[in-house]
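Presented below, as structure tokens, is a lone chain in the form predicted alone.
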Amino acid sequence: MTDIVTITLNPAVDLSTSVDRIQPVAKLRGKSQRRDPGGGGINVARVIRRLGGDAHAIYPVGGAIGGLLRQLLDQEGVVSQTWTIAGETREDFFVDEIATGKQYRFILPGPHLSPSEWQHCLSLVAAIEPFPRLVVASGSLLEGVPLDFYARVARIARQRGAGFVLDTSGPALAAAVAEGVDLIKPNLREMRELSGSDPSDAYEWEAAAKALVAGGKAGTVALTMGHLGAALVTRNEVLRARPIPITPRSAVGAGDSFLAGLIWRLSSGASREDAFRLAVAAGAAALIHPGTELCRIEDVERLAAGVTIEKA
């Protein structure tokens, strides 16, 4: 078994195209067509693979779309561990409008999971041998899954002596940090919901992250702040990164790419500063390509050279 396992409860096949202009009624003829495997933990595993690492992806599959999802991941060389569910795996739809450069993102609802289906995922994780050093859960929960699902995963990881990393939002995130998480990666909206505050600048956002760490809710907070850059907050250190000057073309998978770069480098024994630099570069690299492509390693390496890290 690999050192890193990712969990995705709500995976998808992402379909992307581009049209001249989006308008009602008229037939909008796509200029391209691309399908990629999607979902938070799946994207993390894909990017780790591209960066030269190895991560196994655990996720449910249902129907024809589920079979396609597994096939697409196999083609990328990502090792999968799946279980079959009654519902159909979702398919999301992304459209780039050429005339304006805007991207439209249509996120479809996923299937309902029965108690036996979501409990099977917990059983799969608990039975992994040898157990990985790091369990990464990312993405939303499906209908039917209890809000403390990620807290239960955190408990399993802790009992097996592994680190637990989480990237989700809302009540599921709140329940998990109440249990205790080694690393979370919130954006500004998620941090606002989690902290119950509304900071006005990067320093106040960092203070909210420090409060979570000081309260024992998270060992590390990797906070992505859009135009304000990013911060990596631990009990003893705060690292800040300015945003890289790029022209974004797609927002798909930027946070997943950031998280993948961070945990892969940390798991490889790199310093927090080096890992944070690669994370910022990977997140930016995902933004510069249209559709659902995620980041390319050559772009990550090029952009990493321009990342400025400051210590608080």
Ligand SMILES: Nc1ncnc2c1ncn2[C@@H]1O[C@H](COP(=O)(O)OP(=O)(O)OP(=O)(O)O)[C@@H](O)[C@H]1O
The other form holds:
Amino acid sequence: MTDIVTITLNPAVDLSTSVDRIQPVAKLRGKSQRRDPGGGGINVARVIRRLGGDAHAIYPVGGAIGGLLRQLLDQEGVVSQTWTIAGETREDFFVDEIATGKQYRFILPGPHLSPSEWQHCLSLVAAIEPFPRLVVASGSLLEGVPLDFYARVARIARQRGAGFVLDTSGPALAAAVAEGVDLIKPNLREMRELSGSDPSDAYEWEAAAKALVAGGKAGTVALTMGHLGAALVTRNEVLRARPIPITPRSAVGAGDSFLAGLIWRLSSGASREDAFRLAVAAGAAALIHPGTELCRIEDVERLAAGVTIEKA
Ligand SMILES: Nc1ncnc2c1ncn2[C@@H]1O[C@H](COP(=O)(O)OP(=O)(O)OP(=O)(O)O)[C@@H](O)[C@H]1O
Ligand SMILES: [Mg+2]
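Previous: the form predicted alone; requested now: the form predicted in complex with the ligand:
Shown next: the complete complex, the earlier chain at its head.
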């Protein structure tokens, strides 16, 4: 068994292509086509694997697209633990417009889960033997799934003595934080929703993160601020990372790559500072190549050497 499992309730197969220019009515001839596995926890498991670690991915599988998703993950060497659902696994569609270098991302809603289908996920997690040290849940919930779903996962992880890491948004994040979570990775929008405040500078953002930690709701807040960098806030320490100067060529996977780098390094016993450095590098590395590709290890290592971390 592995030390880390990830949970993705709404996984996807991401289909991507590039066209000269996006126009209505005309037939837009794609110049390439590729399919990648997608969805928060799935990407976290893939990046951990690329970085040299091992994480198992738990996700529902529906129809032919679900079968394809599993096959794509098998090819990458990511171990899947799945259960079958009646609906069809989601597909997303990404188009790179060559003339402008812009990327268009179409995210589809995904299937409905019945009560027995989402309850099955909870039973599956509760029954893992031996239990992993870390459970990572990431991504949106599907229609039909109660907003306290991640709070229930947090409870199972706690009962089994494992850490629980969450990257999601809105009421599902708020409900889990009310239950208590070991680490959350909000971006600025998610942090604004969660704190119910509208911070205006780095100091105020960090104060909002510190308030969550002080209230015992999150052990660590990894606040990611896109091109502005990130802060890692724990009870005794605030670390700040300056952004890495890069030209983004894609918008896919920065948050997932950041989270994977952080938890993989932390779970391997590295210091918070080292893990944070790798996370920031992995986030930036996800963006420097066009398309849906996640970070490459050689980019992560190269960029990590240039990350500056300060203690606040
Ligand atoms: N334009 C950028 N330049 C440099 N680094 C970046 C940029 N965008 C993101 N990063 C790095 O990646 C990390 C995560 O990015 P971001 O805050 O955008 O996460 P997110 O909003 O959760 O992303 P996602 O859309 O993938 O869910 C940032 O903290 C930063 O380290
Ligand atoms: Mg995100």
